[in-house]
Each structure stands twice: as C-alpha cells, then as structure tokens.
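Presented below, as structure tokens, is a lone chain in the form predicted alone.
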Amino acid sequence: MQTRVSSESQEVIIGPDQPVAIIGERINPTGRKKLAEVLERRDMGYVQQEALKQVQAGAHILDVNVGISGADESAIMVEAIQAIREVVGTPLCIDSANPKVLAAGLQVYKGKVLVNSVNGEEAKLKEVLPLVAEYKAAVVALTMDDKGIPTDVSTRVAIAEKIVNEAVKLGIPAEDVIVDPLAMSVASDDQAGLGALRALAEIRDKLGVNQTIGASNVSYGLPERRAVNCVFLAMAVLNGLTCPITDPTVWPVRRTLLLADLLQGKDEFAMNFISAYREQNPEEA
C-alpha cells in the first residue's frame, strides 16, 4: 500500500517496500523557544533555515506546525508554508490541533499535502475528515478516541480501523491514511514500546497501512535518550513503521534508518547509505 504526497515540483512514495521516508519534525515550536519566539515576530528567515537544514541532512517531508500561545496561527501558518516553499521543493505536512488552522494551510498548499492529524474522538472525524477529503490529502490518524490514549493493543487498532472505515466513507482512499499507534515514555510505563511495537505490527498486519510514530516519546525522562530511539526506531521499522517524525539532522537517527533500509534489501548496492556516510565524513571520500 503506497501512499504519495507532492509539492509542485517533488513527489514522495511511502509504502513497505520503499526506503523509510523522514518526516522532518524540527519546524515544531515545543521546546524550541527561539523558534517561537521568530514565529511569534513573524519572522519566518529562521523557518527558511530549518527547512533548508532537514532537506540538506535527508528529510523527503517537512512537518510544519506554528502553535504558539495568542498569536494568529492560520495567519502563521499560511506564511510559513510559503516562506518554505520558496527555499526546498519538499512535500509539507500541515501540523495543527485546530481545524481552521489546517483549511488555511490546505487553501495555500500547491500538491497533496499530508495533514497531521485526525484522531477517533467523533468531533475530530467530524471537523478534519471532510477537509481531507475536500482538498484530497492525506492524514495522520492517531489511535487515541474521546477516553483519551488507551495502553492496550486491541483499542489502539480498533481506533485506527475506526479512522479508516470513516475516511473511506467519505471517499478518501485507505492508502492516504497514516496511522500513528503513539508511543509513550518507557520512563514512566517499561511496558510502552512493547505496546507500540506490538500495535505497529497489528495495524500493519490487519489494515496493511503505512505508519508514522513520533520516536523521541518513548525516551522522555531517561538518559542516553538518542541511544533508546535508535534502538526503537529499527525495531520499529521491523514491526510497519514506514514515516517516521524525527529530527534527519541528528546522524545517528538517520544512520539508523539507512541502515534499516540497507539490512532489509531496499539500499541498492548500499548507495543511499555510503552517499550519506560520505557527506556526513567528508574527509575520508
């Protein structure tokens, strides 16, 4: 099952049998204070460079997401998607909670653009579907529902079966849905990234999707945290993960990544890893 995303210029295939696709997480304001405090002056140079960065370290999505607290995110967010444009021709992924924000940034986008997200409370399905549907996009679907974010297995797929069934009902393709299990820290549960790996490879095996995870949650509270999201990213990739969120312009991520590519026969003699090698150790090509 493929699922393609555009710009004007470039298209991206995710599916199992493709190289892992990056989605570039750094254009977030959470935790990055002088990335809010730019969007906050509208001041969108510093956004150009993060794009620039991610695509230039291997990113084939950029996630765009411009929450900051009083400001006009839908204002915000039609800027930032045409500040990027202008610097990287790589596919977007239109990141917000709030619905307006999303129809302003799918009204703007040139191509299909991935929006991040929907999830199974029935006022989310209500208010993002249609718009998915509207603009033909894709979508993260997030296995939590209106009782929040279940820790078991069997409702993190009944969620996202919920999701899909609903996307299709109004015409969007099962393919065009991309479905995020949620990892949670293993710091306050040491049974979370089982649960996560176990739901990847459930929703994988009954509903053939591709799938996305923001890794870095599983290690929140831990030390040695870029070790732990390695080690869970290829097991991930083991168990369905196909688009990853996560930061391309940290080596070991994305040497973790090629790799997984590599050992699963997807790197044609090597050439994605070496090429990537040579440029991230320029003095011994």
Given for the second form:
Number of protein chains: 2
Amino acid sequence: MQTRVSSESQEVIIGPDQPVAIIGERINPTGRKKLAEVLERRDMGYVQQEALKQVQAGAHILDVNVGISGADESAIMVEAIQAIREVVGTPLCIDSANPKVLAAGLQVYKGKVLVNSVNGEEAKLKEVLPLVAEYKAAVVALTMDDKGIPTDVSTRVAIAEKIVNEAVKLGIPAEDVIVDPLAMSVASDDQAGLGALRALAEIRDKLGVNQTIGASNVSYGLPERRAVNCVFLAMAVLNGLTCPITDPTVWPVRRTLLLADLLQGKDEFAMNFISAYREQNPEEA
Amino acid sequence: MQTRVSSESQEVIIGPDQPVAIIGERINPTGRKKLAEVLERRDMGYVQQEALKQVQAGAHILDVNVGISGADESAIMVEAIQAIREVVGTPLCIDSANPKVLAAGLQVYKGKVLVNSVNGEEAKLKEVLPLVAEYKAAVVALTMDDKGIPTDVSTRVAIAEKIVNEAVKLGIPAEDVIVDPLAMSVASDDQAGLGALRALAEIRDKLGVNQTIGASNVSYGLPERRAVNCVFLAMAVLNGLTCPITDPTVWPVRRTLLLADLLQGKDEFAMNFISAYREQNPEEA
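Okay, that one was the form predicted alone. Can I see the form predicted together with another copy of the chain too?
To see the whole picture, the full complex is given below, headed by that same chain.
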C-alpha cells in the first residue's frame, strides 16, 4: 500500500516500493530545553531553523510537536505550522496527545497531513479518527490500548487490525493508517527487539500497511545507543518499516537508512547515498 | 539445521537458533603483505598472534588461508594448523583453492574442520566433496559453477541445492554444507545487495542450511565501506546469515553482529554485548 501525504506544493509517497521516508523528529520540546523556551516565547525563528536543517538533511516529512505544560498548545501549533510553511514546502505530521490541538492544526494545514497519533484506546479512537476522516488526513496508529502497551506480537497485530478496521468504517482508507508497533528497550526486556521486528513483519504481511517506529526506545539504558538504533533500523526496514520517525541530521542514522535503500535495490547507481555522502564530506566532492 | 565444527577441545554450534558465529578472516595473505612475508619465511609467530587476537575479539572459528605464489602451500598449511593449535583451541576453517592443500590440512587436523570451499564446478565437486566425506568435515559451498557467478537469485539457489544433493550422495549430511551466496558490489550493480539478501532468504527457506558470506565485497567501490558492510551484515543476519567470514577485531563489525543477536532475542540480559563493549572501553567498566 502507498500512503500519500502532501503540502500545497509537495507530495511524499510512502510505500514498500519506495525509498525509506524519514519523518524528522526534531521539532519536539521533549528533552529539548532550548526548543521549549522558544516555543513558550512564541519565537518561531528557531522552529524554522530546525525545519530547514532537517529538510537539508533529507527529511521527507516533519513532525511538529509543541507540547509544553501550561502553554496554549493549539495556538502555538497553528503558529508553528504557518512559520514552517514560510521556509519549507515539506509535508507535516501534526503531533499532539490532545485532540483539540490536532483539530487546530488540521484547520490551518493546507494539503494532506499526517496526524500523530491515534491508538487502540476507545476514547482516542472516538476523538481522533473522526478528525482524520473529516480532514481526509493520514494517521499514525500506535499498537497500545486501554490495557497499555502489549509485549506480545499477536496483541500488537490485533490492535493494529482493530484501528485499521475502525478507520475504514469512518471512510479512512486502510492505506492512510500508518502503524507504529512501538519498540521497547532491549535493556529491560531482551526479547523486545525480536518482538518489534516480528510485529513489523506480521503487520506488513497481514495488513500491508506502512509502518513507522521511533527506533531510539530500543536502545534505552544501553551503551552506544546510536549504534543500537542503527542496527535496529537496518533490520526493521527489512521487516516492513517504511517511514521511521528519527533525526536525519545525525549522519549515521541517515546513512543507515540510505544504505538500507541501496542494499534493497532502491537507489539507482547508488546516487542518493553518494550525493548525501558528498554533502557530509564536501572536501572529497 | 545445526552445523557442528570442533577442535580437540572445543565445539562450535552454528545454527539459526544460535548467536551469530564469526569466522575470523585475518589469516589470509591476500592484500596483507606482512602476513605473506612471514608465511614465506615459515615464521608462525605472527600467525599465532593473529589467531589469538581474533579469538580475543570474539572469533568462534578461524579461517586459515596460506596461499602465496611459488611457496609449498601444503607444507605451510600443515605448519600453520599446528602452530595455531599451540595457542588457541578454536576450531579452524581450512581455506585453499587447491584440493591438495585442503587434503594436507585435513590429514593433520584434529576434530571436525570446516573446508573452504567447494562450488558448483564439476571438477571442484569431484575433487573436494570426497575429501570432505572422507574426513567427516563440514564444507563451505559457493554458489558459482562452470558458467561463473550468477547474478540472479534462482540460479544461486539451484547451485546451492545441487551442491547439497551431491554432498548427501557422498554421505555428507546436508547440515554440514554451509552455503555462501556470494555478495557482489552494489557500486557496479545497484541490485546486487537485494540479490544477495533474497538469495540468503530463499536458500534458508528452501534448504534450511547455514550460510556464510564475505560482506566486504558488497561495498567495493563505495565510500564509507565499513558502514556499508555493517548495514548489509545486519540485514543479512535477519535473512539467514548464520556464520559470516569477517574481521572481529574491527569493533563496528563485531558490534553489529552482537547487536543483531541482541535485537533477535539471542543475548540474555544483553550480557554478550555489554561485556564486549566493556572490553572495548575498559575505563568505563
């Protein structure tokens, strides 16, 4: 299946026959003090810089999360979307735990946006999916529900299937649901990597939908986290990960995804990898 | 299937349910001038150092190739096997293009050795497989034949199947054939990585045998070769590579294989990865 998201000027096609689409994760104040500060001051220059930087590093879609406690998140989301639009034409992913913020973003967004996220909780399904349907958006579906995050593969597949079915009932095509099977730390559960890799493969084989994942959870608590994340990403792409949420400005991460494309025959004459390499090493170009 | 190789004192089990087994590649004079020189002088101290270094870096099996032009390769192979046995108990892989050298090595080896290699050429099959049968050894089977190295997946699978069948006819169990589906450079053929990954998966699914591969070919002609090799190794392990021939003294390579184990649920409490990390970073231990 292919998921298409767009801005006024650009369309991104996500699919197993396409190169990996990178959803840039940097516009998110969680653990980023400087971003939290500028968002609180409504200073969008820094947000614009982060947008530009990620697009220059190969992001295909930009996640926008402006959740800071005590602030008017809806108003900031609207300002951020408008500010980013001034500097890049990249499609966005509106990211909030609060459906009202998602609604505010959807109202001002021009194009087909990705909504981040819904999950299998009854309340979330009822609040988020109608919005996605109304605005003909695409949506990230986390495989967790009212019972929490399952550790077994079959429950994750079942939750993904349930969300896809609920979406289809509301008129959202299955291809506009992007499943996130939620990677957990292998430091606390040594079967967690295998579980995530199997969930990716089963969801791909059973539902055929596109999948995203935040790879960095998998390495939490381990040394050499970047290397862990990169090995996981390479394996995950082979099992059905088509649009990871990650930081493309970290060269080893971007390189891993470019090489995963190349090694799967999706980079003609290795041009994408070599041109990105040359950007990183201008003295050798 | 499980392949067991052994020395007098140690047994290594290779299999899809086991952690990746590393066949250390450093005892091979190809492109290594210093090693070629000491082999010519029959100075085995350096060979012993290379053996020890690789075992300390996690090699499970040591490849031994002593092919230098104009020298008595059989005599050197015998001396190398005996010298290595003095310093490590690790099972060996006797590596030569010359069946007489393989025979000389087999005569003095104590245990169940891995022979590297046979391929689908009629002459090779006739010369090498009877030796493997006679000494109850295991053998690496390259998927090439009298027509050369095939680029398509189905011919590689067919050659692998043919070699396994010929081996079984001579009384060599199928599990003692380790297939090498031969990775080629993605710089000269951008479909070569995909071809190797598919060949690994098909050979695993159809024949169930263990597989090795020399990952470094895949990156020939590209920048950042080590990164290319590591991403390929991570993907290859997921598709059925169980015993790569590689250099475990290169930490990013060893790390990739340890992390591939961890992310496949084969490293309890991440102990193998963490203890190897601490060896690399003693100041943090």
